[in-house]
Amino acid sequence: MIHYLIQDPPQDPPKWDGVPAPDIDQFGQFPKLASTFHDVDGLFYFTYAVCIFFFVLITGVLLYSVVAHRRKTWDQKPLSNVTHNTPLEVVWTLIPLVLVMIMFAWGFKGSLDMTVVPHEAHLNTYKATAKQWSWQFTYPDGTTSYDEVWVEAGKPVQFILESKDVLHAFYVPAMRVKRDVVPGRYQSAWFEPHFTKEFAEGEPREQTFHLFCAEYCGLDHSRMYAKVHVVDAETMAKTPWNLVPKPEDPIEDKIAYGKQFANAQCLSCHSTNGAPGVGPTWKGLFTKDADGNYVGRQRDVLEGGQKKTITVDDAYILESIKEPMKKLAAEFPNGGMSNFDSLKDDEARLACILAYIKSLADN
């Protein structure tokens, strides 16, 4: 997470991709509560200033008895003969017995209040898919969004979570919510999201926050984030979500949404450069012949154990999305990539990334 130093705060915070860090508070600590989990921040604050508390407490009556009572010359007698005091040792032991069982009771019940998602969160179920390195959302309406997902405020919500490969975590901090994604088993979590400032006359409704894996998951787990956007009930009735180009859209729209997609899906993976990744690069994959006209470049791939040079064409880029593993980079013969399922008939999308792919022709 983001922070600076609360002594000496610069004119404009930091951003992360376009996001403000979070507002922390004079400690140093969480950014502002945005859901109703105020057990969390209750219990962290209690636990701070009991461990402070002691730390001072126990320190100094170390001290003293450091100076008090040393030895003042070397054949100085031991003051007593005591070994214990019954009392004392009752109290040390009930007042962090009693300090604990409060701690847990409190951990408790902040803990029943994330577990047991109410029925109104029930109604509004989203499934949030991590796979190494990005999130995929889907609505209620089963619509889909990749790496931001909206949510209305004061509107509780489930997410049903599913990971696709490795271990991950879903991790809003803004809202207390934390819940490792397990694969091969679905988790759930749940919070009420709210605004955490005052909106001005006019000004949008909108307010994001960070969503992060906090389980490590492989080479570009830092790069696993997304944004959370919670908006009023008016924005969301837009589907702010569902804006990818139409077929009939301006080429530049397409090209535009195909980068911004792969920059959030595929380039941990591929490079546009050349340089070399963990899949081929995908520079070079079209050339422009004298009439503007992209022209694919031949390429070595291994079908079925056997190798072949092709041509790559729109057909290969599609097919080398939705099946992987049929045609393999000769360069790269393990494979690795896995399959994009929810976009094998997204249309669209597809259209916008092969419409991007081409586009790097013309640098």
Partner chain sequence: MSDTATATDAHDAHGHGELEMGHIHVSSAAMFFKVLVALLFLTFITVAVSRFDFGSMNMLIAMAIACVKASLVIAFFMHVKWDTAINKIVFLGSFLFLALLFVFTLADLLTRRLDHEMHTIKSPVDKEWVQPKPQADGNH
The other form holds:
Amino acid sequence: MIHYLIQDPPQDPPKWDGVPAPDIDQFGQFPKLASTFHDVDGLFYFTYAVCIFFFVLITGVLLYSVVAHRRKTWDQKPLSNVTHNTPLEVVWTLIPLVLVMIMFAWGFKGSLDMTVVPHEAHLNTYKATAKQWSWQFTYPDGTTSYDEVWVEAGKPVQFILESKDVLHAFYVPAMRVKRDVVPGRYQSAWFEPHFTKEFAEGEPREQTFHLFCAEYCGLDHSRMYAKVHVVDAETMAKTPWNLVPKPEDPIEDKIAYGKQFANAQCLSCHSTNGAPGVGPTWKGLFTKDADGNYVGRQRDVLEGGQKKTITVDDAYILESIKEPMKKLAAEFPNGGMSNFDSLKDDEARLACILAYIKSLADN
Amino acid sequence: MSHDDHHAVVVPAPGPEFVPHEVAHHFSTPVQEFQSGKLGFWLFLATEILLFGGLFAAYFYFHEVYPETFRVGGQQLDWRLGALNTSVLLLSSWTMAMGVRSAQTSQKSKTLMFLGLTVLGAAIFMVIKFFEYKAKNEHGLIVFSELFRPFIENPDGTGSLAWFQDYHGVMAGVPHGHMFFAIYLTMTAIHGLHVVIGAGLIIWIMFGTAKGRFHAGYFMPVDLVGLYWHLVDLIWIFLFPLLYLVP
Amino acid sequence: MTTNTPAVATATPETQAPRETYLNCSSGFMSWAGTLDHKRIGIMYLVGVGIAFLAGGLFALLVRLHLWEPEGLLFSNLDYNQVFTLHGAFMVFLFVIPAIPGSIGNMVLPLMVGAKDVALPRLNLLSFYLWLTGAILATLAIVLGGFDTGWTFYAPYSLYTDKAVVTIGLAVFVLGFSSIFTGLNFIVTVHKLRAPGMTWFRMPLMVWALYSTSILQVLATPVLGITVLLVAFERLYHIGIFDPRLGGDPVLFEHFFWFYSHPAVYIMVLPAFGIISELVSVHSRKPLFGYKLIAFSSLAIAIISFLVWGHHMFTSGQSTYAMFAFSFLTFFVAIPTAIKEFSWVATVWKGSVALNSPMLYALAFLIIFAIGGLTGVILGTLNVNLHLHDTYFVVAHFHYVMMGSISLAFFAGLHHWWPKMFGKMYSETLAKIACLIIFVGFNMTFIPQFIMGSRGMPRRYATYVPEFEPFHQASTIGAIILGCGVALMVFYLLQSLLSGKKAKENQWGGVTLDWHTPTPPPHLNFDHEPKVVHEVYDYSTLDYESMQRDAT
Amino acid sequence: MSDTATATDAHDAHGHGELEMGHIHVSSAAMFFKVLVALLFLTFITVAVSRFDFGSMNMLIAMAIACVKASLVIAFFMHVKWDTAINKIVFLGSFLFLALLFVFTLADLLTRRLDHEMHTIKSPVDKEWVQPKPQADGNH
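So the form predicted alone is up there; where is the form predicted in complex with the partner chain?
Every component of the complex follows; first up is the chain already shown.
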């Protein structure tokens, strides 16, 4: 990690930390299928077999002729001067033609399954909102989760995909699902999740899969990652994504949740160690005085183009999240922080973020 | 030894006011040279067609997406000026064709006259274009002084363009009103650039004609510039109804 | 065909002045910088694309080294994004597209059709200088802050990023016109400057391939030109047709971009097919199997390639109906390509196969292209593509085609015509070793990428999930081996210029017109105007006596 | 070799490098003038027609007239009528490839509407997020 000698290392472990590598199927090529799109695997291995056959044929004939008919004396003439053989040429045109038409028809059928959303999936529609460089999921009941999504095994689910800025792609390898997320319109993807393994007695019936962004979207494209939790109906009923610490919960829980949330949503632009980022650093926003009270620093901001100095406090932080363009930090006159609409009324999560920011204060 | 068997092929001049033409070393006949030059130029014109084709494709695409924008936008253009410009360009195309014909028949002064008229046509076209742009500028549809200002984005996802100030004027209520004018500006500006380049080429050809380089035995440059000028006309033939009449 | 056995082929006395060639007929900087000779322009292109290739290769090595660890070894994400973009842009626009037509094509096409020069020599020089301008602009773009859009410039990211996209867009525009002018020149040359007796079906397949390429260059490149111009306008004055904030459609950008860039794949690969067709015939000393079918398949590929661009956009939100149409049409490109591969193998069959270095490179091409082409079929199937699109599987596939096939064909052609170009011979032993190293290194680099890709590793990732680490490390080791092979090749080729043996008049025993002119050719290519009387690839006309005299 | 071979022969027969004017068609000035009149008349027609609203036919009519005008320019002013076959193929062929660009791009746009029914996604202009309602008469 040579570059960390000259720059600060990332602040937290990558988002995929702790997600196990997916099981690989028996041919070693694909992660084990966790959805119902069997045609992808079937057609892939059929095409693969055809390709291996032709590769062996071509390479075999080629290498045989190279060895058997190699030039031994400098003036050796070829064994044959044949320049064409119509039956042979017709055969090697028609056979590939038939094969590729089979592949097309199979691929057509398979992709029809993937694009026509079944009615059950319509009834279980999530929204996935992509923005540089994180995912946000809205459940049918209107609640949200960030960089993690829970789906129920055996129940078809549709994702309506929306981008806040540039192109992204919603890619869950284990489900064989990929769809670009195009700004300015909605796309959709659906799948029916399944477990890829048998569970032991008493083991929680839950598996986690990768969700990648597969369309290049800028700086932290590679860190635009989310976890797809496939769980059983029982766990699903507990709505695990709603387990946000409540105001009366201990501050440690709130800080821990805030840290996890910030890591997913905020820290690709804001640093916590003073390093310059896309937005202002969070380091030193508050200091802790001798009595243990948090004291906000003085900061120059631009409000409506007017420069003024304010003291950082809870209200300022919350306002910056809800209306990022209202008071711009003077060092970042162009603003550009993306909107966190879903957070506007989410007091529980906002409290956690605030708690985390305050916990960064120097003593 | 390689140069020994190479003789330059020379096309004699038809009269004392003309100069003979020496065929380039790698061609064996003037016909071969002429046909090569011409095929090459036709290929170049094909690339021009496809270059403009991209713009036309964008036009048709957004005409389909925002029909209302294009309808209202098209009404803001003055079809009289457009029709006048079309006529000017058609006339200049005719003078160009006549200029080429004069060169083919070794009529030096007539060639000069027709080429000069063509340049005049180009100039008139650009002047009319200037007044059209000026009107758009005054109405806030294309504010040229604000053209290169950044797009101002509001936090609620909306935003406004500096060069398009008619959000609440004639284009109020149609989706993305700037779209028509952006496409209008881009297409006519690139076309206008071609007009200017074409006029420059014609002036260059006029110098050659004055020196007597072009005559019945060698008129390829006049012919090729003529083709270029007709292409400029050809594109305008489609631009005129699409921008001024149809929407 | 006229066989001009040079009178001075045997022992030239030391005192006699060397024969006049295009290399020594004039000297001085301006004799090169202002030359209209297609051979000198070809050499200048060769130097240019060679440097671009080495630069692009260096970026590739940096990318591979960075990916040694899941969290990245060398760069921040921003720097990584710039380096992979530079790798892509340099390789595609400055190397792969102009490499074969610009250098080898310029050198041999007029020789092969028996012309004194290309039809429009001034345009040819202009085309080189446009290439140079493009290269300078691309370098300038690095200085002006680089660009991190990927070589595809996908909107809207390319509209929002604060990097030097306009400069690189301008570079691409200029390079596009360089490519257009080369293609235009070749079409005119083939139509109007063929030697007497050189009928269409007596043209070597290299000429057919370059001709088909030229059609694509002329017809497809302008659309790229207007696309990058529109991106530049979009950034400068926000026309809004690609920008979703202004009501534009990013998918329209993809349509425009791939209207060019899919045919561009064939602009890159068809000349490679041409080289391989020549080489398997000459080095097997056997007429090419299915000559007409290969010639027509080049044209068929050229035409069909305009109908399939949507297969780059299966996941991108074009309509399902368009997806089906594009997938269906895509498979029809597979057929002419398969025909070519089969025909080459049938040409080698029962030939008199010389295992010299150009042929080794060509054989490596045949094997690698088989993999590259066949994995293309896998990617053409709709539903499999939905899983594999934008993963390392695609990366590996197109590197098998672009790096493995096209670059190897370029190397093969370079080794084949090197003695013709310079009259000097490189070390055959080192050439064979380098070929082997490149072959091994290449496969070691990209086979792991196939596996990673089908397991779900997305492309353009600066950091990655740790389970892919072993594959990335194997790939990086492969890339280092590949780099060593290329370095060795560059070394012995340059060495041959300084201290290489004198090449034979007809080094490999070719019978096309390019081997019927003295080595290296004189300024006007032929001592006597060639007149073609034999069919192409008629090895019964091979002049064994003069070859033997030459050999001693 | 077809075209240049004959040219070379002709050149040899005459012994001079003089351009054979027989290859070049010089059109009459009267013809050019007639074409000009026709073009101006068609310009008048297209403007006149545009004063009436034919609904979706407006575009078709205007494009048809523009195509006729373009054909006149191409055939007569640009001499394509008398040009060699290859030059005709090159220039007219470029329109064919242009058509490919138009057809596929627009076909995608137009069939995307059918798609939206297939996916039941709301129109791209409307960015309001509305949860699809469960259908009372669901087909399961």
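Note that the coordinates shown come from a computational prediction; the quantities given were computed from them, not determined experimentally. Residue numbers count along the first chain shown, from 1. By rigid core we mean the largest C-alpha set that fits within 1.5 Å across both forms.
Peer 1: Comparing between these two forms on the rigid core, is the C-alpha shift at L57 2 Å or larger?
Peer 2: Shift at L57: below 2 Å after core fit.
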